[in-house]
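As structure tokens, one chain now follows by itself in the form predicted on its own.
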Amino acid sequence: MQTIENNKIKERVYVEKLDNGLTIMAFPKKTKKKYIIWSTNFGSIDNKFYYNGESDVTIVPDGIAHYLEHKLFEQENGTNSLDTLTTIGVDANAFTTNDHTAYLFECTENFDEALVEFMNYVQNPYFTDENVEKERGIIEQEIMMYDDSPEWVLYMNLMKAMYKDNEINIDVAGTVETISDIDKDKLYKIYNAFYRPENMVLVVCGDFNQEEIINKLKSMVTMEGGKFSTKRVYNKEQEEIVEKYTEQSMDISMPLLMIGYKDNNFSDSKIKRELGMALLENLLFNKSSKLFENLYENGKIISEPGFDYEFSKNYAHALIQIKTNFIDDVTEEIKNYIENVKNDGISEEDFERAKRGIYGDLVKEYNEVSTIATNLVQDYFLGVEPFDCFEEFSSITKEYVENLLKEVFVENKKVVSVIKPI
């Protein structure tokens, strides 16, 4: 068992890699809540692969990772594990992202009882023609709900304007048309290809003895490892954006604006770049920034801009989202504001203030078991070691952040997505 410790925040995580390839992490935390998450490195972008050495590429329908997430709760005895876990008082759930799928539960009581059900359903899929078909209508309704969500349409329209061939354009849930091609054989194939111990991580966080909980989990792991080769295939993406502007009308009361900047730098440390973007958000786009003050005082926005930096194996972008009746004015003001900061630089005082704020946020993330475990999973699949964020953060300088602003926030990599009222 490996012990990884950070003396600055006085926290430890214990890591053990089993003989079958599964990585287990235990993060002891004095709290009433217990949280466990089991995740596989398989998401919506993984739609093409060579299965176990086959010479022909397998192409699966868009949305199949999400479909499998729904179906894994189904049991041969006719029960649904999600319902079973809820009945005994634990908060169980699952989610699918672009690059991983996760199953989890959180509780203050009945952890051991819930763990038996949890470890069983993740390792024992049961797909039939009947239960796969039964789920189709449920997922179709979910897809239509997303299609009616202005925020989701705003985002997906921007992705399609930013990326030509990248799999980020695939809607996580797929479309009504693509999921019509999903059957039990395809579900079993992707389960066998990607739900393998060497492709998964199991994280538990709470008031546990690390050796006891890891040994308990080891005793309940029935997955077999061994030689199995699945090679993913991704499209090659161009550096240029597809189009600068996209617009759609929907049933909303106030226009939505999203501005995105395509980031083609994959050589920089992922975690350092993410932390640098967090500093830029604090400096440029939060409610205490000059941008917000000017737009708010002039009545052009009524709420704080949203900012996000998304990245994975083969994509990265920065996003700014605002509700405003003044689309053109706000877009132009943001452009001018960014150019002014590029030219004038960031003051040392503002930089140090932002750095203290972000450091405080990083420390706070270790107060909540769900955040700790989720972050450990995300970092693991990105090849980031636990607590690396603190080392990376200490190395970030004002010059690094200023260069990041100049490198990413450029006009020829900018896309504007707008949703206007009908």
The other form holds:
Amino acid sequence: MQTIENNKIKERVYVEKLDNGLTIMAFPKKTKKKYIIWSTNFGSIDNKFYYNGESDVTIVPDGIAHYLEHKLFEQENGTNSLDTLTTIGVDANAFTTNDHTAYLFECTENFDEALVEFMNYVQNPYFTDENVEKERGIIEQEIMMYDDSPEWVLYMNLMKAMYKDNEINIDVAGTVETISDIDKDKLYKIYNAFYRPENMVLVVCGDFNQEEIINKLKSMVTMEGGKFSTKRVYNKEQEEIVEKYTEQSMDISMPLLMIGYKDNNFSDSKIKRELGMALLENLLFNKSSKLFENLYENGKIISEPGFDYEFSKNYAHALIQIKTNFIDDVTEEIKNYIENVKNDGISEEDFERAKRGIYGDLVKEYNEVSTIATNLVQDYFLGVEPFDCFEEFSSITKEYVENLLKEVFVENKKVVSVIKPI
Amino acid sequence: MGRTTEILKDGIKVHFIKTDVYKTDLSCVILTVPLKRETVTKNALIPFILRRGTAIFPNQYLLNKEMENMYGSEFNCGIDKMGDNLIIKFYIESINNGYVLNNENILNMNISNVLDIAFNPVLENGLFKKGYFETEKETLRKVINSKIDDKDSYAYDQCINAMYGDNGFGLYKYGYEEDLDSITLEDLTEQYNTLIQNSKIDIFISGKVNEEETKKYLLENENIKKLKPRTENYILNNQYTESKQNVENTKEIFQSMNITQGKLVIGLDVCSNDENVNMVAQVYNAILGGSANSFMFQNVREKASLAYTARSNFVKQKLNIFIRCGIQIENFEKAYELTKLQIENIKNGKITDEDIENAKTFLIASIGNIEEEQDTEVVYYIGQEISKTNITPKEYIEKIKSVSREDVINLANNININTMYFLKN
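Right, the form predicted on its own is done, so what does the form predicted together with the partner chain look like?
Shown next: the complete complex, the earlier chain at its head.
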């Protein structure tokens, strides 16, 4: 068992890699709430692979990872583990992202009882034609709910305009059409290929003794590892964007604008880059920025722009989201503003203030068991060690951030997505 | 753990929620006033103006720079409906003093800042700053118009409005566009002065806080000194004030929009003024649509595959339950009939002891979470404050435990559909 600790925030995490390849992490935290999450490094982007040494590539329908997430709760005796866990009084859930699928529950009581059900259902799939069919209508409604969400449509349109072949342009839930091809055999195949201990991480956070909880979890792991090799295939993505501009109309009150910058640098430290982006967000786009001041005073925006830096092993992009009636003006002002900051640089005072702000944000990430555990999972799949952010953060200089701005925020890697009212 | 309350002056209370669970402290000022058609728009506009700056940090850029210097403290304000009252809240979340790098007492600075935001605005000749007034009027106009953007909450608001009309709980919390133009700078400043001198004020401090020292710090604060004692003026909502009549016919409302998925909202009246009605209704709601074990989730979603979201929520202040589903538009009849069947089945006693136990377990677990989330805890206690009840989460659990199957079936026979609202294309 390896111990990783951080003195700034006075926290520790214990990590153990089992013989079968599964990684378990325990993060003790003196709260009444306990949280456990078991995740596999398999998401919506993993749609092509050579299954267990086969020579032909297997291509699975878009949305299958998410479909499997819905179906894993089914049990052979006809019960559904989500119901069973709810009956015990724990809050159980699951989610699928681009690169991972996670199963979890949180509770203040009955952890041990729920754990038995939890460890059992994740390791024992039970798919039938009937139970797979039954889910189709439910997932169709989930897809249609997102079709009516202007923010989601804005984002997906931008992904499609930014990426020609990268699987990030696939909707996590798939489409009504692609999910019509999903059957139990396909679900078993992806389960066998990707729900393997060496591909998974199990994280627990709450008031536990680390050794006791890790031993307990170990004793409940029945999956076997090794002797199985599945090689994933990803499309090679061009460096260029596909289209500069994309637009759609929806029944909304005010246009939505999203500006994205494609980031092709995959050699830099991911965590450092993410923190650098957080500093840029603070310096350039938040409420204390000149950009916000100008746009707000002129009545062109009504709230702070949203900013996000999304990244995985094979894609990265920065996104700015704004509600505005002045799409062209705002796009132009942002462009000029970024160019000005590139030329003039960032002041020492602003940089130090932004750093204090981000330091506080990092501390807040360790406030709640759910945030702690889900972040540990995400970082694990990105190859980031726990607490590395604090080390990396102190090493970030003003020059690094200025260079990051020049490198990422460039016009020929920029995509604009717009949703207009009907 | 738990809450301790001190009265600073008549109508002004401070509540301490002492806890060492979090790495953050939360300082919160809440003003409560009755929701009225003639004041709702003005009251909604006030926090928009106050967030622009204080006498100390006179614009939002300086105010936000101060927040960043306080290690990324987050300031926000917002408005909420709680029964027939409007809640105007201002809050700052900051990391605890134990994690700062230079030994600053940022909790005190944040308390002082949040009081300045609420009570010490930028004034010019005794009035709000004209520029702020003009821009924020336009901002509020856009916020009011954007209520159609989130179809789920839009459908919910429309159903409530159909039930209550343009009164109290039926009002849109951000107010009405047609009222905006006639609001003058003088009106609004006057409304603000009335608000801060007459509304019920609750200050919440949650975190690693020393009550004695903080109370002293508050009493010495200039803003608190300037506030006059007042009679708490707000509307008390409970089972005795909300007597419901059995409605003869269900109101059915259809509205069209350019959308893919239909949104079905069904508003139910809970017709009872029994002492324990809130607790029984919570159990009833958990069975009907509160959890993954509920009748709505199991029968409308899992068995009939008609919906992804199929749930209900209980509004205790108004004794209403709202069922909400996102469904395919062509499946409206099927979903509506199936939903009505769930309501009938509970009335007819088609519930098992297991259903009751599951519902209670679910509720008890949710109550257990109250003290595990800083903002949830504040919301819980302000709810208690406004309903003039003082039930700790522990007592709340005991009350839920004592609800019987008969209680639920009896109440079910006094629950009726008031309004059905369907948003389609």
